[in-house]
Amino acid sequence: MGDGTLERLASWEREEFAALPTRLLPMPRMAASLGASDLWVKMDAETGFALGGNKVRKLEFELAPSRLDGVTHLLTAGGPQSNHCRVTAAAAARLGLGCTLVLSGPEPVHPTGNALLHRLFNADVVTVADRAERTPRMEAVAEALAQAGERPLVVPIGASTGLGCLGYVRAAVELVEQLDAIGPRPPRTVVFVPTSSCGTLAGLLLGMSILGRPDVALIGVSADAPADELMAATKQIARDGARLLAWEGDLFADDVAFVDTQVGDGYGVSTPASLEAIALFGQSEGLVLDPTYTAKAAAGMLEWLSGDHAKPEDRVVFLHTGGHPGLLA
């Protein structure tokens, strides 16, 4: 870009956890079964560090070396099977820092999936009754750590901040380069994105806006919240990221849509459609989805493809954000 935005992004300090670029793969058998002509998956499940996933890209920015100057302890929060907490705990272990996770839900008798990995990475786990209690308890733990002589850094839930979203601005650049290398550009590329705390989607929105790519439409599929809340959060995080990059252009917010019909009974609770999506991805492409995010996002994509939204000339991309340890819980 002539305004230097991409140069500023490329030179931004980060901790290089991820194995990049992740692959963009065709899904021909699934496409044939669905009657789709041009179906792809962006494999951010393969970012590599601590079993991968989208959180790795965001934590590269949140845990940049200068931000950790003097820090002795990382502190964050999430659900009992939180991917974000898994990667944060692993990062603390890699960097030689202490780590405390505030998790909603009872302490498991026999931890499995991400809950097992949280403990394998030597995180201290504090449990609270529900999601509303996580932030107050996290603040209380941070104060107690500081009084004990530690220097804690609180990592916001999901690393979904203006800073964290820069990881997905970089991913947007990476994805566009891969899409353009396929061949002639179709009239529209539609990217399906698992969405909850909105940092991933916000970064992609900001990236596509900086790149000037209105031909790339983004669809966030909710894991829990209603569409209007997700839109507000996505735009706010993207604006925060734009300020960090000193980019003053217009966000392509009209090119973002949301699907909140796959939430079912709530966060982390599977639905018949999400279970069908897990089976279809596994049987047709050998891909593993997780029950909290990617399975519901895949169900949203399948619903969209079966409706009247898709056009024959569309290129469709599923952003696989990882999280497969949750399937083993």
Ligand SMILES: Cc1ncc(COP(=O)(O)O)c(C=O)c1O
Contents of the next structure:
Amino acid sequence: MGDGTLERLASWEREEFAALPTRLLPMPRMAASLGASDLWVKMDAETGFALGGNKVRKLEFELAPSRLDGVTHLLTAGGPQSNHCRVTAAAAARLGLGCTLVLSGPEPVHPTGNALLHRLFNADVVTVADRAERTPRMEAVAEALAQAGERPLVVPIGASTGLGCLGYVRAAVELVEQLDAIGPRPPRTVVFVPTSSCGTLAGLLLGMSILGRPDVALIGVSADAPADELMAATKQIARDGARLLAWEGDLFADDVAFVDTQVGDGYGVSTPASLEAIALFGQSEGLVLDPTYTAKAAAGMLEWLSGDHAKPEDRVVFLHTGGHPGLLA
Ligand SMILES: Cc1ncc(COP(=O)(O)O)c(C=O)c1O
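Would you generate the structure of this protein in the form predicted together with the ligand, following the form predicted alone above?
Zooming out: every chain and molecule, the one shown earlier first.
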């Protein structure tokens, strides 16, 4: 380090949406029930704005004031229960901008959870039948808005860009400070990260690489895609973030691993293991997981803890990325 990268990051322009730092909490009762000694949760469910979650940190960078110069309308896309769309719609409301969300269907008859919040924040919802139609439709809507005299800004799906991932480079700095304040550093700290469009994991990977912390291993647990796709996307986004920060070091790519054994019948479809994880977090720690991302990631962590990879001296951290409106859908 010492090359000014962290200073560039700290002074990078952003919109301050999040309540930071989020808490790093011990999970003693869950640790006892699992026979683990050193188990923690990083509460990014509590980033605060619009019910919080990981998207808040990314959108702080994507929606920095100079990027919004002249912009009148935000446009993004996601699934019918998208957390990213919830926070984008809330940001538009807060900033006095219009918002259109392109959501894959079906259109809910009685919107609940995030679908209810998309509408509460007054977004225009355009429903498409299939996930593959979202990006082309977003482009078409952007063109129509521009022709009508609006200045739309398209926020890529999940805000998982080099710029958006800077929110999780900052989170890496925050987490490392909290971990170091616990006491002597264990040989290895393993952080479980719910993963889909990979911006969260990419930011953490870039952050740990910049900070020179190979003792922090990251495990991305997939909500949908196979591990090799996630690895490629994570590295690409992290490299894009590194370029923005003008950081020329090597990514600690050996310190990131992927678990894709919890996808089950697909994105958003609960499995026996994910339902068990929701119950365990609720009953032992009073924590609310969401069915699509954090429940599957927690199931991946539980599977890992009971297997051969875990070592008794490991410190284990679960990154709680939020999404709880999805549980109430
Ligand atoms: C609650 C929650 N957790 C995790 C993720 C995955 O984060 P990323 O898309 O950065 O991989 C998402 C993304 O949609 C999310 O909404």
